[in-house]
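The data below hold one chain only, encoded as C-alpha cells and taken in the form predicted alone.
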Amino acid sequence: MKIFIDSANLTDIEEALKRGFAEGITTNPSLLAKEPKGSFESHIGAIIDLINKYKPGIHLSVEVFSRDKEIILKQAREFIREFGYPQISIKVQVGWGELETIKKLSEMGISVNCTACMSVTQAVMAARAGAKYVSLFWGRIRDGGTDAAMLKEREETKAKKALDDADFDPIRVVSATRRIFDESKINSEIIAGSMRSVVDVRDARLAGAHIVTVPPKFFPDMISHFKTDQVVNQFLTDFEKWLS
C-alpha cells in the first residue's frame, strides 16, 4: 500500500516525512484554507522544501480552484513552471466539460489527477481521457446514500439508473473500479481519499486502491496496538527484573 499525506499543515508534513513512510502528498483547497493566510505559491514552494529535505522525488498534487477551462489549462502550465518540481501532478475535478481538459493536459504531457469522483464510471471515463491518477472520495461515497440534503438528487438520479445503492457502499465502488482497470488494462492508479477512521484506510487498500491518501490525524492511530505496548512494556519489565 503506498500511503500519501492528505494535508496542506506543514508541521504535520514534516512530521509524516520525517518518518519516511510517506509516498506522496495531496492537497487541495480546502486543506490549503486551514491554513494562515499568505501565498499560495509559497506555501506550496514550502512543502516542496519538505520534500527535498526529507524524502525528493515523492508525488505531490496541487489543485487548480477554478471550473473554467481556459483558466485551469493556464493555471495548470503555470504550477509546472513555477513550481518545478517533476512529480507533480495537477489535480482537476471531474466532470463533463473537464474530460475535454484532462485530456489536453495529458497530451501536452502534464501528470493529471482527477479529483472528487464518487462513481465508477467517472473514474473509468477520467482515465480513458488521460487522468494519471483517479481520487475516489470514500467517505463522501458512503455520506452520498445517507445525506438528507442530497435526498431528491440522490432519488432522481437512482430513478434514472444513473446509479444504485451498491454505488454508495465505497468498498463496492474501488473494487469494481479496480477490476476494470485490471481487466482493460487501464495504466491510471486509484487513489481512495476522504478517510474517516484507520478502518478505513485499511478497507480502501483491501478493496483494490492502489494509493490511500491519509488525513495526518490518523498516522499514530495506524502504527500504535494496545498489544504492542503490552508487550514491549513486559520485555522491558523482564530484562529490567533479570539485570537487578
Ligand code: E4P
The other form holds:
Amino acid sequence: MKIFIDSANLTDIEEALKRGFAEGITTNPSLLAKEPKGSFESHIGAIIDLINKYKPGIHLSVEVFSRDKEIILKQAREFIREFGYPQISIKVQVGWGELETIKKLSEMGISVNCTACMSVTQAVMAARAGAKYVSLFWGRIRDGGTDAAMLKEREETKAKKALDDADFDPIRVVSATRRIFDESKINSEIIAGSMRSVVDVRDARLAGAHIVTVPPKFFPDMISHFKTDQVVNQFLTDFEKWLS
Ligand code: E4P
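Please could you give me the other form, the form predicted in complex with the ligand, since above is the form predicted alone?
The next block holds the full complex; its first chain is the one shown before.
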C-alpha cells in the first residue's frame, strides 16, 4: 500500500515526510487556497525543497487551474519546465474536452494524474487516453448518492441509466476499476483520494487502490491503537516494579 500526503501545508508535509512513510504528495487548487496568500510557483518550489530534503524522488501531483484545453496544455508545460522535478505528475480534471489534452500530454511524455474521477467509466477512459494515474474521489463518490443539493442531477443521471446505485458505493467503484485495469492489462495506477476517515483509507486499499492519498490530520490516528498504549504502559510499569 502506497500512502501519499494530500495537502499543500508545508508544516504538515514536513511532519509527514520526516517520518518516512509517504511515497508522494498530491495537491489541488482548494488545498493551495487554504495556505497564506503568496506565489503559486514558490509554494510548489517549497514543497519540492521538502521532498529533496527528506525523500528525494517521490511522486508530486500538481493540478492545472483552468478548464480551457489550450491553457491546460500551457500550464502543464510550464509546470514541467519551471519546477524541473522529474517525478511531477500534472493533475488534469476528467472530462470530454480534457481527454484530448490528457492524450496530448501523455504523448509528450508528461505524466498525467487524471483527477476528480467519480465513476468506473471515467477512470477507464482516462487511463486509455494515457493518464498514468487516475484519482477516484472516495468520499465524494459516496456523497454523490445522498447529496441533497444534487438530487435533480442524480435523478436525471439515473433516469438515463448513465449511473445506478452501485456508482455511489466507493468500494464497488474502486474494486470494479481495479478489476478492469488488471484484466485489460492497463498499467495506470488508481489513487483513491477524498478520504474522510482512517477506515476509508483501509477500505480504499482493500478495494484495490494502488495508492491512497490521505489528509495529514488522519496520520496520527493511523499509527495509534488504544491496545498499543495499554500494552506499552503495562510493559513500562511491570519493569519499573521489578526494578524497585
Ligand atoms: C486528491 O488528489 C484530491 O486532492 C483530494 O483527495 C480531494 O478530496 P476532497 O476535496 O473531497 O477532500
